[in-house]
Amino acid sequence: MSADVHQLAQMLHELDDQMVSCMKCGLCQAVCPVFAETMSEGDVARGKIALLENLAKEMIQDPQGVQKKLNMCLLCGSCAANCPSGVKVLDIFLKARVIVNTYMGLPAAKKAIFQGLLTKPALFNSVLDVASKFQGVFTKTANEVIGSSCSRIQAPVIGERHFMPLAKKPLRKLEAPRNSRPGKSGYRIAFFPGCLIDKVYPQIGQAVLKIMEHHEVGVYMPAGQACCGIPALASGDKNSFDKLVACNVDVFEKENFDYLLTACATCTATMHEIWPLMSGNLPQSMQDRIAALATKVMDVNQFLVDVLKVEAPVAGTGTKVTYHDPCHLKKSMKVSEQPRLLLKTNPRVEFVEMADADRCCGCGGSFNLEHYTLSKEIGTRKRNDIVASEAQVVATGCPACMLQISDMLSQHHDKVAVKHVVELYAETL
């Protein structure tokens, strides 16, 4: 309640300017994964925008109610991608969450996680390094094909989830920081692994480094990288988000490179789209620094196909592999064909398309934590489409999607491996 009134007024005014183009046509209903399960008008983009048009009044009357409605969203961007009026729904919802949480204040638990831990990369890494050593005491293997675990005891946060364990060694301990010059390719990239690749899926990061070495691409992978910031921003913590962005800008602008690559769809969209979007309150010099870095951000699949011109040979045979389109990769970054082409470069892979490949898997980061039952219902639809494809492997371009899909397949005892596209491409080199 102690938030600066003038700051809130300015933020509300900016939000009003963005919402005027919504015609309330309702086409967002057809593509919203949450609405498909709840059939509640308040859970679809049109309903939320109607609520936000009276945000100042609603915040005073029922701030918790407004917050609850805003959080009932995966931030998948399906509504924005299919909006005939071009309403930037994702931008609106992120700014609205910041406004509401600025007004209400951040809950103590989230404040401890974001401000006390996430914004301190060295401490965050150390805590998870310790956790990785003792996780076996509390967990057991759930599905050997997938590599998932489940809790030995009924834990309040974990519940019935089947989750991927922390890696025995994170990427930053398996691979030293890189600062190599370009070879025959002529290109030099910076590599941002992100939290999940560093701490859960280091093999993805190693695949990226192997690929770059094969194509003689110079790599700048500095120490001291921080989270891209989307967990904090999705919870309305703009201050922590700004600190994380500044940390990464400081680290990466020390060297020159052609592209800043990520193998995480969420990180890619956050850094390319959301970093500049949310920088308007910062000094102009910082806005310029963020914009300069954001323009270089590119998904690794897109780099390999569009820049390095990797091509697929004749159709392969062998292991059946299907592909799940991460929401942030297809709907935000418009990257869809490139990962499919990369899968087809593996002669030991037979690519099969699943139904509704671009349907959201239901993860949504914190949405999975706060609304797991609903997240699981959405994820089960994805699991059913994967199984119906008869694929032995499901590939994707987002570690968060990999977590959700692994959970759904593992709980149904499906023997379908979950891999990143670059892992399968690296096998061919």
The other form holds:
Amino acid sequence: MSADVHQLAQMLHELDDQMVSCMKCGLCQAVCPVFAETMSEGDVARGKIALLENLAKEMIQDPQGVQKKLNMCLLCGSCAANCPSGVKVLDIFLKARVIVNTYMGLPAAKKAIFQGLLTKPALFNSVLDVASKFQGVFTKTANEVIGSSCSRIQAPVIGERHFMPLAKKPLRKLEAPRNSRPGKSGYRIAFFPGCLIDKVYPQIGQAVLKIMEHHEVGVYMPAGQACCGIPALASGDKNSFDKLVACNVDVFEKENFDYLLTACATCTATMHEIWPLMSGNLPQSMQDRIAALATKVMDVNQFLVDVLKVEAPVAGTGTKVTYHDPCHLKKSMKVSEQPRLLLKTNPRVEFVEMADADRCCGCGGSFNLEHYTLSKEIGTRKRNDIVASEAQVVATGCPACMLQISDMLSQHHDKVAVKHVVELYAETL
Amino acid sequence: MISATLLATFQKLLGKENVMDSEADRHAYSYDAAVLDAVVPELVLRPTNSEQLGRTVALCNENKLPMTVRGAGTNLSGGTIPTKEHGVVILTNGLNKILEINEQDLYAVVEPGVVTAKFAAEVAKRGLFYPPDPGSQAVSTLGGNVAENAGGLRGLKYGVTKDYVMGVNFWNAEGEYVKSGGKTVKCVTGLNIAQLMVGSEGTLGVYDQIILKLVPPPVASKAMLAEFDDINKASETVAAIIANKIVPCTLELLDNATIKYVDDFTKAGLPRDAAAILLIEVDGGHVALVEDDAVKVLDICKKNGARHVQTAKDAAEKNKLWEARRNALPALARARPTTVLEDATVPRSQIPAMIKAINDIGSKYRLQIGTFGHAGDGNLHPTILTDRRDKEEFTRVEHAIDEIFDIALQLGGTLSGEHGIGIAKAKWLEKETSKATIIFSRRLKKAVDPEYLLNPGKIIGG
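With the form predicted on its own done, generate the form predicted together with its partner chain in the same format.
After this comes the whole thing, all chains and molecules, with the earlier chain placed first.
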């Protein structure tokens, strides 16, 4: 064993106390979407924890093999939600990715994207603004109902994907930054649209603003927001993650508000859970600032139902709508009833449950980029459940899930629209 | 070392993706759910059809490679931990087809890698019932259940896995095909090899097909939760229910320590001062009959000193009553880093003596122990909460386990009700049986597996 791997092992000891609580019962095999496809023990939480333990004990010589297994994970949290011992699997995996991926070094492409682009929000925004103007040259419409596109040419990365095009104008060009006082509701929120709503789904952001106006909720939506940081962290780039968190803390600290709302399940879970979790190595003052902001973070569905007390009148009839539970809403934030209730507020909507509504869609952010075949196998199960429900619309609470579900439905030529819950709720106002 | 030629032969036979020899893959199959040291295999193989399985066994035999067959790896006695020298793990999760469910003749034929709960659900869809329900059923495989003779909560009334095995076809150590049992209720053709294969923990053959008995499901059930301020009263209640010719499908007990751990975890407002609670469920083929039984059980509980009994009126209430039992293991498992789950079993009349002894042992060795389990069949799960990294404390745990087994044997019980012997309990086997038993078993093993290649070291050592 080289001195270097010894150092890596030492760093992993930080995770000992959390890893030891895994009693290796193996029940995570029942719920892991990756294991369901590969049936390989190294892909399930128990196996990954065993590998990390053996790496920490210096019983394993080749950290690259462990890194490969570690990255073969959607970070969906299904294992943690189902774990009899309450092992904090996501905490372990995120910290381990930082340790192992820092030790092994970040691939050049990720380095360029995270460190050269994502951490510089103004540059990142303008690059994508330019890209949105030229995308039509290389892509064509694939499915009118879904609004997806596919590549006109053999393109790397895109491959066979049916993807959602960048919006002609991002949310930040459609809706000016604002800072309004609370009306009758007495509440004031800050709104964090996140990358996908800003750049791909601005209509979701507009729906949120319309809803807040209707309920007379004051809105603080500042310019200069950055990505929530999860893409960088999931790749183990803690430095870029810290920069993005700090950028957002600076922007949102400037004003007072009751809740910091997002309409993206992944952003919500990241800001609420993972920001404080990963702040341990920062100065105490920064930890306090992050904690103060993180406690205010709330999913928009939860805000409408639990805080504003929106109620569903009677069962509607008309368009059949089903709901997909984003992992980061149901398993991380325990929000699952609220979005269903909001769907039922629409009198023109007949709500139908699909089978396994809380099964992961298989997107997993960069997992989709790195393991597309597997991501598609998992996504196809979701697509089959959606189609079997006979719904005309599938609603969900996360734009990342929407991208994946749109790709799956579009490739099968299904005429099922993909919407965010707030879009359907906003229609009723 | 396994030669490059042999590796290539396996790859040609099984496909490259089903021959795993990378360090990470091998480490991922070095353990199971038992609190034991891991042993890293040299090779992991995944056959995906019967012929491949047979050829795999034959090739391992020709090359003198010890084989450990693994389903979901949920074993609690180390039965799926591979052998130290040149160990090969054979995975069954590529052999996961239900080959037949016969509704006329009430049997099913399955491959060994079928997941227990998925099988039970398929059977239920056809209006039939496969009762064995081990705690790991959501992931455990039927092959593993047969190899361990797995039990579960329904043991008292419905029996355990062995009561449902009608036939086992398997590959012997040389990779030749052996058939045993059949699809008929009556079958006395030849030695009863099928039942010999049940609970053999992979030491006698490699299962290829298993024929399982199915039964009609109960149509009604009724659940009750009874609190006692004296564990003897709980035990007398159990005895009285059975003396009254009522056989509940579930008769679960939680001791005072477990009740407190569950209440700490769920904040459900459980009776923290109760010495024990019993979860009792009766079921049957007729609603009126089940109602009658429930009334009788309620009466028996009260007569035998239950201080409070709740009866579930509907499915939602039944679900609520089950919550304490469902959370027993999760609550205990969260209390400390390491959970040692034992399954010493005693005649049901000895439960109070056994629980008292367990608690005395806990005090003697300064250990936290919660006990819950299947009171109807005397199968208790004394669960020791510890931290295996603390060597001094773990030595005390090992002494405590020795004493728990001693006392179980003194009370006329057994080392293991349902977790198997594996490597964890092999050293106590002679104490419960006799020297001659071990010798007899070893002769049997040597006769069918002269090279000791089928999961060597398990049950009878050697």
